[in-house]
Structure formats: C-alpha cells, structure tokens
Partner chain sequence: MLWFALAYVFLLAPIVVVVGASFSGADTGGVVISYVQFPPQRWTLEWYARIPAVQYEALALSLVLGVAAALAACAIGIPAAFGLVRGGLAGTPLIAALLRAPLQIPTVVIGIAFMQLYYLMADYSRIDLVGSFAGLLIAHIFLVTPFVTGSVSAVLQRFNVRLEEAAVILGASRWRTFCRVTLPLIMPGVYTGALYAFVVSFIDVPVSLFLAAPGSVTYPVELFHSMEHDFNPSALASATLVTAFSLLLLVGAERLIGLNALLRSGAA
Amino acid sequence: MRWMSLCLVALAALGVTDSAAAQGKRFDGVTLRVGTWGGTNRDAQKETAAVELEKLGAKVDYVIGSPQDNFAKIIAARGRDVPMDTFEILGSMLPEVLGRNALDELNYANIPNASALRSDERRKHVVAHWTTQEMIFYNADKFKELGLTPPKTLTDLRDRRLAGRIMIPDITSGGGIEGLGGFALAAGGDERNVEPGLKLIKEIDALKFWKVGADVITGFKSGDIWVAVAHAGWAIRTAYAGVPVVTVPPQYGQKRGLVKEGFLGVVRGTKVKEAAEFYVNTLLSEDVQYHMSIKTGQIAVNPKVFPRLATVPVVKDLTVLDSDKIANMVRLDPDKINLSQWIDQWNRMISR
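How about this chain only, in the form predicted alone?
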C-alpha cells in the first residue's frame, strides 16, 4: 500500500540530529537497562535511542514487563543493586511511584529536548514520553453494510445490533484504568465513583474483553469484532493489518477524547544516571518521537513532531494532532483513583 511505502521511507530516513554525541560525550563500557514493554515498543526503542547510545560505546539491555511489573521488581530489590536504570511509568502510577521515593531527581541540563514539552510534562522526577488517545474505533465497511450509526459516546455501545461484536479493555489490561474511568465519566460517575461505569458496561450485550492489544487486531481481522475501545495505536495497527477502521474520540460532557500519559524516570540508586538521561533525551528528540508515533501509535509529546505526523497516511487519519484539542482531552486524576477498590468492584460486578 502507498501509505506503508511512505512510512518505510520515513523510517529509513531517520536520524537523531539533536543527539548528545555532538557534545563529545562517550559511554564506553556502560550497560543501560531499560524497563519497557516487549514487542513493537521495545523494537522501536532499539532502532532509535539504543542505536544512538551504542554509537557512544554503551550497551542497552531491556527488562521486559508492564510498568506495574517492572515497578514491582524495583521495590523487591530495595537494599540491593537496582534491576533497571530507567523505566516506563503510567500516569496513574505516579502517586505510588513518587510516594515510595523510587526515582532520582532528573537533571534537565542532560535532557534539553524536554524544553519542547509543557511544564506539567516536565516534573522533578519524571518526564512525559508519550500519550495515547483512548478511542472508540469501528469497522467502517461493516457499519456501512448494516446501516449502523457510528458511535459518538461510550453509552452508544448499548446498541443491540452490536451485541457480541464489541471489545473493551479488561481492568487488568494496559488500557483497563482509562477504560473503566472513561465508562464511569460517560455514565455520570468519576474517579471516586466508578459504579455508574460498571453498570453501563453490564448493559452492553455479549461484551468481549481484551487483555493485550493484539486481541483487538485479531478480533477485527477475523470479523468477530466490529467495535473496540482501545487507544489509537491499536487502531493504527489494525489498519496496517488491512481492516478499514475509523476512530472516534468519545464525548465526555464538553470534552472529546481521553488521554493516557506515559512517563520515564531514572531509578534511584542507578550507577549510570547520565547514560539514562541521555537515553531519555534521545527518546524525546523530534526524529525518535516521529518514529515511535508511526510504529507504535503512541502519540508524541514533542509538539514539533505534529506537522510531520499530519502528512503520514493512517496516522493522520486515526489520531488527533491538534495541540489545543489534545490539551482539552480528559485526563484522569491518579490521586483520586483507588485501584484496589476499582479491581474489587470490577470483580464483583463484571468478572463473576
């Protein structure tokens, strides 16, 4: 397809022009351990940030796991050598991660690319790395064939004609917190009262749940699924798999769309802090942010990338690339989320 050819050309031309290599730094003999997901996310980082650090003599190893799993490894290692030097952190995890004093203070002199970010994305111990846009997306051909009205809100998923053809995130999945939070907001609740959202989920007929995003792609490809709730990156990967999907940022009152934020922190006790900050800085460069957005569907936090992404087929069609619209999307307040309570309520109302 032409859009795939354009993506490949763009990636082949990748070059991290604002690398610290220009400053004469070397990291000979250093091994940096990065905690991140496996698969496409790890591969995209290996092709970009790892390459730049390795040019300066270092080696990059990846500790594969969810942010929750990797944080548990860090906590379990207290008093011993840290199991990783930098790792991905979900925004919803920040109160606990910061509360446990698990991160070192960032030296932003070593992370100049962070200057392009909003002030709330540049914090004392963490810096934003990506966002995801939590969407409803649907098979456009199937909706046209059956004369179905495209959904605008999560409440529209109660349409009986969609029974058995909808997939939403399980509470234990990477999209589970934002998924349940979104349903709660759509049903008149909030982070402290998710029961309306759980009741809304119960009202959707023959619902299916995904635990890994690949389940969504498989469901669309097989024809079992016509509609999903997941971040736009999974819509992009579904489109890459040949399914004609359309994304809809759900309506929440006066706001459209819900953002999940991902951060990076440097683990307290690491012996290679400067290398970790170099790696973080490279991930925030325009070229790497562009590459990651195309390959993973995570949305760049460096706004300088948006004009370039707006020229990329599929990506420009399935994501929101207007900074003002992104700023106006819903962000759940992690300080109001009692995750253990959410999981308990989910298990009592949904899983039983």
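I have the form predicted alone already, so could you send the form predicted in complex with its partner chain?
Keep in mind that what follows is only the chain, not its partners or any molecules around it.
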C-alpha cells in the first residue's frame, strides 16, 4: 500500500513536471518585438515582462523609439511584414493610429489582468498600461521662507513674486500637449481653442521652458526654479535629489488634476499575437505595474497596486493613488487636438 502511494505521488509529480515542461514550451521559437522608449522604460520592461515571456521559451527584442517614430516604421512597412508586434501609443496619437487601421482587435480572454482596469481604459484595440499625473510642484521651503501662497491652479502662477522661477513644458517636449492643454482649460479655453492658454502663458513673467524632464530637477537643484509644471514622476525624482517639493493637482473647474495616458496595441499583421497579448497581460500584472511605477515615475493603471505604492513614502506624498480621484481627473480629447495648429500658434505667440 505504501509502495502504491509512493508510486502515485511519483506519477503525479511526473505529471506536474510534464505539464510545466509543456507550459515552458508554449512560446518556444517565438520572437516578440516590442516598440517602446529606450532607457529606463525599456530596461524596466526587460527586467520584468520580458523575463516572464522568456521563461516560456520566447525571445523579446525591443524596437526602441518614441511612439511616433515607431508608428512611422509601421506605416512605412504597410502591407509587408510588420516591424514590431506590439508598441506603446500615446493617448494623443489614438485617432491617427486607429484611423489608419494599424492595430488588431485585442482578445481580452488573453489579457485577464485588464479586468482590474476601468472600462474606458480597456478599449477594442488598445489597453492603457500607464498614466502620468500632470502636476504643479513647488519648493516648499522656498515658499515658506518667502511667505508665498501655494498655487492651486495654473492661473495662480501669474504671481509676480514667482517671476523667473517657473518652468513649464515646451510644446515640443514629452509634456507639451498636456501642458498647453492644461493652460488652455485653466484659462477658459479648451482643446479646440488654446489661445486663452497661450495668453495665460504670456502673462507669466520670465517663464522658463523644459525640453526634457531632467531640466526640471537641475533647475530645482540649482535653486533657479521654485515651481514647475510636469508629471509627478519628475517631482518624485526631484524629491530624491534632496529638494523638498510638494505637488498640487491643478484645479480645472470641477475637476482636479490632468492625466496623460499610455496605451499598448497589437500591430495588425503580427504573426505572434498570442505572445503579444501575453506580454501586454504581464505588463498589467500587479508586480510589473508596481516595478514600472517605481522605476519610471509613471503611475500604474491597475488599482490593485495602489496600496503597495502607498507604502513608498515619496510616492504616497507626491502622487494621487485614489482610483475615484484619478477617474475624475481631466483627460484631453485627442479627437479635438490639432497639434500642428497648436505648434503654429505656440510659435507665433510664445517662441517669438
């Protein structure tokens, strides 16, 4: 009897091993090409999501480039082998990407982690996988020392005592669209009418502009800058650099704060759709979402991660980790944004 039990256990163990081996071969010989930014973003994905896929036999290659560059490569390859299988898409690019029919429909049965997301983040062709929270952040010590009132809206930045001490995103920077869109909304305009926002920017004395987020940290660290408009990830890095910053989600009418959303889509014509969806699903898992948030300063879209993120003091203090509040933040409507017109107006009114 004892022998029989042992045999059964051994057989069961063999069965488990067999099934693990079968599972391990699920993506044998598959190469998945992921279009994403270089630097920290690629490295964080490589350390997390890629590892999970590689465990199942796949190889993950990164096609590094901005979402716009990668989309240009997909368009250039139209009708032929696709140059990547899944890629990062900014919310502002969605009308163009969907209009060109560049993406396959997502099979959410293969992306179970997406069930934790809000319905507007789970779309037919794209799924959100990060957001950034566009904030006003300021040097709390400097404000206290000079008796300045912390800003609540972007219109508060007109305070003449802040002249020459404010930095906002240049239109060509990564935060340019959300920056100008935010100023337009704060000044009574909207995506179709950004002129009030441009006038507001003009009214702020000796404004400085950042092209890359690192400019903000350098400005704060050197003492040249006391207030910046940038996403909360830069506030976190500024705090780590030793500057006592406080973030404020700006007020836009009834809403507080503005988010920029990053999506993933599976490229139409890919031969490895299942692996691409597995990768997307892994990026939405709690562990990977946490890791990506910590490494990149982007905020997770999977709300199950928020309690864990709240255990990191700087992240808790400088970001909004409340699903309802995030849901109530402003999202610019990409269908209403005419970017070339925005840039043209910016060049005429601001760059001159």
